[in-house]
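This document starts with one chain, in the form predicted alone, laid out as structure tokens.
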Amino acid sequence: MEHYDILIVGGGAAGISAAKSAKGKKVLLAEREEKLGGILLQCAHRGFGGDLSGMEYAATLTAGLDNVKVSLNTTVLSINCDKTALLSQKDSGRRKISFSRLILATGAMEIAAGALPIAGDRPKGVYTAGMMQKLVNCQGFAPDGPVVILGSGDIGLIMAAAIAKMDIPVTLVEKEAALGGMARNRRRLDGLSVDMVLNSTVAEIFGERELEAVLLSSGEKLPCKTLLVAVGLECDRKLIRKLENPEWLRLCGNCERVHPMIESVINDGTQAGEWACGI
């Protein structure tokens, strides 16, 4: 069985900033999609580093992991209690490996509708916002409108700026007074034709196969093609929710807590990392 001083699960800036500073020990980075960048991937927005987009951004931050074991395409299975951990790759099938320390940079799980108490079914149409933000930016898919997008945070504000310069009608269905976000997400908005519907949020969702309108807790009927939720994240743990919070775990970026910026990822990250070589 093969041995890595660390482990680290996910490839995220988080993980990448974890592997980058555990400087002098065997690494293992373990990453399920083809690429490293996590969320980055699919940011086309600018403002990362300076003025930067997220697809920009991971470019810079996965250089200089030369002394790294980069494993793409690879799903870590289960974390064992005796420090062993099965993964599962593309091209290769399964394995076992052994490991000193691990590190769990695996972000967060977007909250989908179907947690949430909404009425009515759930058909063709209704998308989290970071999946469609992949779907537009990654695949070059444009949703069909009108759009309601529910919540706005952060990434809400950005897909509602994107549809918009799409010429896309777009609503903003926000439950509290004022819009949420980071000011710099809010101005995005700026010039833009946005439709703002404060004080309320989606009480039900109207169609059998294809979406067809939402009904707002005012009593407002939106008619809709597309619905984007966006009213949270959860940190994604599920990996390791039969341990017992062992020494020889840490758990760092958005799987930790939510950070509103990267640079307090790459920062967790890069401790992490220091705390693992302390072997």
Given for the second form:
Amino acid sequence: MEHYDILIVGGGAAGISAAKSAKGKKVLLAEREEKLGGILLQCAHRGFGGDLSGMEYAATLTAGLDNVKVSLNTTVLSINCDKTALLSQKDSGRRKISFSRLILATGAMEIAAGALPIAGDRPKGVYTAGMMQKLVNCQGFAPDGPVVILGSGDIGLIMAAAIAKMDIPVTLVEKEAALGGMARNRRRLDGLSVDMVLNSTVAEIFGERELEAVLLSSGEKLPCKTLLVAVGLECDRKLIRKLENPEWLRLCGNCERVHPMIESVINDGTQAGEWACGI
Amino acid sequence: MKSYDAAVIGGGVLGCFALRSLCRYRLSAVLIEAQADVCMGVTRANSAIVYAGYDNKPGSLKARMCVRANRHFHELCSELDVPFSRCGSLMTSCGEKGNAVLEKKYRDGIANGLEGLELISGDKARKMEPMLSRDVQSALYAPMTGTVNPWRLGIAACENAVQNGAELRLNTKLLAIKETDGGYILHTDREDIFCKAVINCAGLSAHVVQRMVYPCAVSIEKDAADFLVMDRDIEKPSRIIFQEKEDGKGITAVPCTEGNLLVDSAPRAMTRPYATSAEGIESIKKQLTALLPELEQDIIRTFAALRPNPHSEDGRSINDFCIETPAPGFVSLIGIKTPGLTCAEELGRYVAGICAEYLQAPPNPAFDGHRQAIDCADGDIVCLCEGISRAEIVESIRRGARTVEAVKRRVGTGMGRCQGSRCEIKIAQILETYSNGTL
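Compare with the form predicted alone: the form predicted in complex with the partner chain:
Now the complete complex, all chains and molecules, led by this one.
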């Protein structure tokens, strides 16, 4: 069985930063996609490390990983309490490895529409905002308008701006009395035509096959062809669910808590890498 | 015009088993389905229960078929390579009226020939299922109750029928039926089809289909029910829990073969087809708290089901399976509700038998009832929640899946916590690569 001093699960900003700071150790960085960068790779908007897009920033981040073994297209299927992990790699299949320290950098998962108390039909046209972000920025997809976005956190705001820029009618629905997210993301809406409904939420969905409209809790019915759910993220810790906080494990980045800023993710990852080297 | 000995109208679990059963005879058979896949209607949203048979009146067709089908269910599922869990069930009561209902069902069950049925105390029920509420006074324990994934069963039956030479016509909507010399012409939105005999399994529209050519005294009303699906990882009961309340049927909690807990409500009036009701979902959550107070209600999806509720001309609800033969070559399954899934194979075999007798078709010695589940994998994990690889998805496409939804129902992609938001783009790309007919 191959042995590594440090196994890092997840090659997003946190995992990459952890790998870079784990100097002098035998490190394996496992990333399920074909490229390192994680969620940065679907961020076309600017504001990373100054004025870079997420995609550009990911490229700068991955520089300097020369001493780290990076295993792309590799999903970690399980982590066991005997410090072994089962990996599944696209072309080589499954293999088990052992490690001394584990850094979990699996990020966060969007809360899907299914988990929300929204009644009515279950037509096509309902997506999470992040899935739409990937469709738009990586697949050249344009959503059918009008679009309703539920939730005005950072992802909701970023997608509202991106869709408005495509000249597709978009309405943001926010349950609080004011928009959420960071000020710099709220500013993205300046000068764009985005309708806003505050103090409201989506109560019911209409459309047997294709989405036709959503009914808001305020009683207003908004015709739409696309609904993006942007109500929040939850830390993805499925892999360590059965482990009881072993001393060889550390979480970093968005799987530990959701960080609004990339700098904070990188800092967290760097510290995790140092921790793994230090003990 | 293409001509067949027998045509099945409707590709729900009943139609799929009717088609498979037709293959037991030497005849040509086709199934016509309006949607892009089989099992997209009533079968898609079903409580997934294989009933024991104590709910049905002794002597009724339902009781006879249900008890027999339940006994053979394991055999059927191993033949079709579909997961089946004979997990057992507890029907619980918290009061005198409920206790009386349980006692009646116990007597009916014994009269129907069930073995192992037991009326037990609340304490004993809690020993079996520690999550049950302190309020449960008594329970009817049925060790033979089980659960099966309804669409997996239907799809397996359909695949097996196709292996045995039956034809499948999806995306084909029946518009009219014309009686003609020696059979029927089925007018569809694609091409017309001639068949000597018809098996009508059109589910919620079965009465409409029969009325295309014959009168039909039975009418179908649509009852709805709401469903909640819980995350697989929560602690849950290991048996199916039915709730018999003082004012009637309550919720049902089913630990599915996939590992999720599926909770459904008693039937309610339909608003829009397959639309959930906010009140319905809230009410399930409340009742679930009363029944299983410790359960973490970690909901990943809600959906609604429709159930055909057959009525006679005078408006009374019909409490048994309606099997009509308005003409010797025309058989209809109308308003098949609970325990329709349990009896799907029995019903299919029965109507195919009627059809074969009419056609004087001899048994088909080449019929092979065995089908194999998709059993391949490669290292390329596409669905992260469920750990499903690209090779499984490609095989589902080879077997006929043409939509993301069809892939989902064959291999289970998108059934987990993220509900497909992390894998659907990749699945759509794989579909694009492999479903262009060159495979």
